[in-house]
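What follows is one chain in structure tokens, specifically the form predicted on its own.
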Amino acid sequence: MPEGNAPFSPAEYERRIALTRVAMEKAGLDALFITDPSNQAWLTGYDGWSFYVHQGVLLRLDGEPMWWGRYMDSIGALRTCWMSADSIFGYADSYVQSTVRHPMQELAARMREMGLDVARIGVEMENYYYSAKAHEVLCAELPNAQISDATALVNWQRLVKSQEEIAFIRKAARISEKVIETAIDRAAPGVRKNELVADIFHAGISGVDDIWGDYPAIVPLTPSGLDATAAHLTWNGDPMKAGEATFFELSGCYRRYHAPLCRTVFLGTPPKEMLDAEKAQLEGIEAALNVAKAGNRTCDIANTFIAVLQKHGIYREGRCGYPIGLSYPPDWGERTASIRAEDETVLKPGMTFHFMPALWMDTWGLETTETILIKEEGPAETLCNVERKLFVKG
């Protein structure tokens, strides 16, 4: 297996494709077309900013995956990818948002040359960047194959992050903990909230001494005061204002490895109810740590949670975190497990996740969540190292 330019090792990628085999003969599939740009990476090694157009890796039960896309996006892959330059494949321009022609067309032309126009082929349906227009082309054009949904099933073989995928992690991590203490130090009366996210996007993309930022797949989220009572406002170019609270949802980003972490600042005397809910908020956090081990559910942790909250009055609904590793815009989630009430996914060492218990109340949201990740033994360990608290500013 040829090595390339892309990140991880050979074996890597081995372990890799090996793992969605097994799940694709599961699943009675002969092959597998893949549009996810997180899921053709992680197969691959394959990383530019070219999802906007038609593209995806098409993975048979043997041989290389192929990358397939815009004939100038091949030149990326081929910069990008592991394999050999015989398993990378380009369309003409001509295809591109055409009115008369369809990428999908000549994808199927290969495939038919491939011998799989009658094959048991796995299509990501439910997914940001395969559209129902290419999957009726699709269909149309491959009459006989059977194509039949395959959503996530690449994204729960992602699920259990190796030792290489974990290192990527843990810097990410490191980048995290810079932007959120800038985000927390420039925080002030007066300062505009574009001034201040213009910081974290400096501070995220200088990165950590050798450990240089990528873009994350979410931008800053950075709501104050009324605004904060919802969950993914991003900023204005408003002053930051005395008596109101920020919450700071950001994440450092190295070689696409997310590592999110949330703080909130209040700047000026926070009201008693604020403070009532932090303590109660922090107490649900450390209980919810402690059963975050290998062998528990993801349900374990969001039911430690909320018993917490209800003990103080607090009523919390909806999930608390989801499992994050590589990932692309528009989310740094994987889509898979989710840490609620009844999710049932066993937790095993290896899964990461960011723990999300945030509370957004009716004039104010306070967020602090932690990366955590599974380990053989004993509770989760949190991979960002900045203080759990609501950050106070007079």
The other form holds:
Number of protein chains: 2
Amino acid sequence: MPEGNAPFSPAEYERRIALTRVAMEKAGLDALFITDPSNQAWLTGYDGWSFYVHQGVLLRLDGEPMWWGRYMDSIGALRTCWMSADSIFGYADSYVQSTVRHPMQELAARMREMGLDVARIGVEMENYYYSAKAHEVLCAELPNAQISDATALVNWQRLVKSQEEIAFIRKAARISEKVIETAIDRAAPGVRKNELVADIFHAGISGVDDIWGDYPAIVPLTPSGLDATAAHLTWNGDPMKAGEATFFELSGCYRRYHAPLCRTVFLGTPPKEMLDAEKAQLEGIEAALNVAKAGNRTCDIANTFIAVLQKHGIYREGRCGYPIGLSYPPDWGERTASIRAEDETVLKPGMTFHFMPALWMDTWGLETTETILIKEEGPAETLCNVERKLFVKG
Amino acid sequence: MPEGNAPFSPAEYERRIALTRVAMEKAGLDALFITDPSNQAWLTGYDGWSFYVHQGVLLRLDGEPMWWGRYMDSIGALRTCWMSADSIFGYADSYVQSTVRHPMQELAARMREMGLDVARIGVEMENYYYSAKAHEVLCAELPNAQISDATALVNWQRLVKSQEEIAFIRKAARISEKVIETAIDRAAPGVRKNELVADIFHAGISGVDDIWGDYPAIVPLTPSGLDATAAHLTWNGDPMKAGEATFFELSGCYRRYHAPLCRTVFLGTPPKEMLDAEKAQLEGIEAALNVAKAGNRTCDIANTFIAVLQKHGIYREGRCGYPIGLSYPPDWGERTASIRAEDETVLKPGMTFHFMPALWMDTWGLETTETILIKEEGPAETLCNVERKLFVKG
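Compare with the form predicted on its own: the form predicted together with a further copy of the same chain:
Zooming out: every chain and molecule, the one shown earlier first.
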């Protein structure tokens, strides 16, 4: 494989493609058309904010993967992918947001030329940026192909991280520590939330030493008071108030790799029920980290945490986490395994999760989370080093 | 209509819904299921970073629109939408990223209860976050409904802005001026690109006076040198170099409304061909603004610009702009009209566009753009006030 501007070694891309091809063969596929930007980047190195138009990677059982997208973005593909120029294809601008032409017609024409008109082709029906219309057009243009749903086929190959990837996530974790510490330091009554978020962005993008900050796949979530009973509200220009909790759901990002981290700040004296919940939450996290080890299952982590909460009289349902690593907006999760009661994924060394045992109660929210790495032996390693507690500022 | 936390007046939401219902009736629809986050916010005020899971707005020909999404996000909907709690619906967390259940099954069950199982229902087949799988499940669950493609039906209603919306875009424009001026001020040989982007983020989110900064739907695009020949590369940690051009494609954002603005900085002495191109570009922009008036068409803007370029020996194809306003990632365009040769949309007062006559050449890129407002009379108004030129720093 030729070496390009892509962030990883040729051997690392070979590893990824080999894994993917094994899964393709198992699924009975001759070709895979991938639209999830994270999957595209994972296989080819492609990196650009161009996923708002149709683009993707076509992988067959041999040869280089092919990057296909808008012509102007094919220039960016030449500059970011490891493949040769022969494997980069651009379509004309007249296909962009046209009501009379669809880019998938152009892709289908190329696929017919490659002899894929009668092939078994997997597509990501439930991944981002593959629209219902794109699927309809592709199916209509390739009536003799067997087009089937290969959602998450590539995502599952990403679950166990290589050493090269773990090194990136550790760098992201350095930035995560910095942004969380910035948020905790700056939070005070009267500080406008957008000013605080501006400082968070500045800390994250400026990075730590030579670890430059990339954009996280989710913007800073920093709700206070009743807004913190909802999970995903963004900021406004209101000043922070005494007597309120604010949770910070943040992540550093290094070359598209994430290490999410959440902490909560209370300005003033927290209510007793919140301190009680903190105690239960911390005890639950500690217990859960101890079962987050190779050979156990994702559900063991969730069930252990939930059991501790129940012992303290707190009832919580829903997911407690998800795998993380390479990602693009709108989500930094990998959308495969979940840390939840019904998920029985067996934990393996090299898996990385955002363990997310947050509590959203009727009048406040308490988020204290960790990015964890499953080890060869023993409990999971927490990749960020920030004191685990509810931060109280008087 | 009850008044909630939504950013606009009840009359403004009534206007939007009335426009949409006229279009629905014309399209022969009983109901519309909308997934584009911009369209959801435009109709209901909903605002949260939750579009990475399935959610949407259901609008019938009478009654309040209904917001439907993940239960934890329904709390956020109660806090951001103008509708009553009776019109907010949440689905259980066990539907989230499940391989055995799909959220659209839950939506379909609700639609059956509402008697929509035999209705004519429009869906956004080519808008963001409506996956091929979501469409497949909805069609399977409602076999007797007539489900048809209503892509961009709502987007088109957004094309002419109300006075309330224009006021928001003017506020975003104040922030756009600040971020572009920050970028131009900070650019210098040796400055690491991520440090510069950190300052851009800080300027944009801290905002201007009481105009607090929201997150733009696209991250700062700031490529230098050969990277600027590609349109959508993001930053890294490399230092800026003398002898290179860097374009800044940025937007301020106020409560999800945008006013994109681009300027280019050359560090050192620009090559003559770039200065010649600048002259042609500025002359073309001036000529194009003069034809950007009510009664003319979008193609008139593009053709006027391209004709001036051709007079100077520069051949350019592709789009020269798109409507802007309310938006969420991954795109700040509205995806309806385009400023391009084949688009004949008639310009009306109150339309706002990012007029984007950028030049991407073999060895450099030159972006000088304006957010424009079509007026009752005369040429378009440029909403940002930053000198229009190639900025040269010695």
